[in-house]
Amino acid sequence: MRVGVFDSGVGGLSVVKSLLEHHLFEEIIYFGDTARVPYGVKDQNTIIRYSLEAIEFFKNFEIDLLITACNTVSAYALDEMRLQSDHDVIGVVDPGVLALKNAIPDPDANILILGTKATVKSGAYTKGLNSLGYHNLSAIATGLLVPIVEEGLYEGEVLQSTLHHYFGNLTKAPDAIILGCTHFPLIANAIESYFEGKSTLIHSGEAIVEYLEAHYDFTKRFEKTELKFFASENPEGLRRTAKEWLQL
């Protein structure tokens, strides 16, 4: 089984990492639109246009499934992508909501949603969680974290200052934090440390695996997965990040 993974930049590698760890696919083809990252500050029409261009890119490959590893795309362009695609297209928002429900069943739990400006504005996670009875929700647009991850700053003063900028006014650690951008799992350790390990982190990679295993038949597992990486700009930079993050 072959899968395509699409993201606005390098963040979708966090999804690839989880797919590799669970040996789900024979081949993974990754495309990062690094020339136009971040998507989270763009308007809906632009997000949809870029996403449909990604659909055209993946038509060059014989894939069985496409994972849209970008939360912003998942919130705004998933329906349009499915109409233009010859195969299933899966976003990350619904799997994230499912993973939160399975990890934190208490509807009174204090849930913090992190994402880009566009993802937070869409209310996609809030709507999904509200429909399951969760009501103690808050959301913070943490868009500065995207370029920080793109620069490979997974720790250090710049990252810590940015986390304090966003979280310094919170009076207590949330029960759970939805990392509503696939860039954010790359700094999950820093976020977890900031909240002193008191918050359960929900990230797209494991959420996608949980969703896939619930909806598709993966009786066959692959010990070795072929990886192909493509980018709209600086593909070598993407491959270097992939080598570091995926320990290739």
Ligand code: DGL
The other form holds:
Amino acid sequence: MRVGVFDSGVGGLSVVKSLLEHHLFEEIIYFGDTARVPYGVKDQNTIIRYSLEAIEFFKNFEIDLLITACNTVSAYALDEMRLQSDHDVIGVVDPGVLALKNAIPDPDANILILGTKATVKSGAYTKGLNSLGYHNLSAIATGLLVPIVEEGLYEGEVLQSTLHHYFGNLTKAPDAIILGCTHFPLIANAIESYFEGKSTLIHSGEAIVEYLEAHYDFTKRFEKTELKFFASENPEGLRRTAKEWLQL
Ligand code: DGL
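Give me the form predicted together with the named molecule now, not the form predicted alone.
What follows is the entire complex, opening with the chain shown before.
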């Protein structure tokens, strides 16, 4: 199976990493809209327009499935993207909700959702979790973490003070934290340590693998996956980041 993976920037590479670890696809074509990242501060119409342009980009390739490895896009544009596509389009929000349910079945669990401003505003995770009976939810828009990850600051003072800025008021560690932005797995260790390892972290990449394995037939696994990386600006930069993150 050939899959397209779309994100606003480099964050979706964290999803590609999980796909590669599970040898699911013969070919992965990645497109990061690096010229226009971040999407998380934009309004719904803009997010939908940009996402439909990504659909046009993927029409240059024969893909069997498109994964929107961006929570912001998944929260706003999936319906419109599906209408413009002749293959399946899956997002990361529903798989994230299901992964949370598999990891922490207790509906009384205290769950913290992290995401961009747009993702938090959409209420997509909250609605999904509420429908499964989870009610002890809070959400924080942690948009500053996006440029921090893009800058490669996976540890150190800037990251620590930003975590403190967002989490300093919390009185106790959540039972689970949804990393509702595909940039955040890159700083998962720092978030985990901040909460002294007391919180279970839900990662879009692992969640989508769980979802794919439950919904598609992957009896055939691929030892080698062909990878193609494209970006709307500075594709060389994106390929460099891919090499580093994916250890290519
Ligand atoms: N990677 C995007 C997401 O998962 C966030 C980055 C952005 O704001 O574009 O929501």
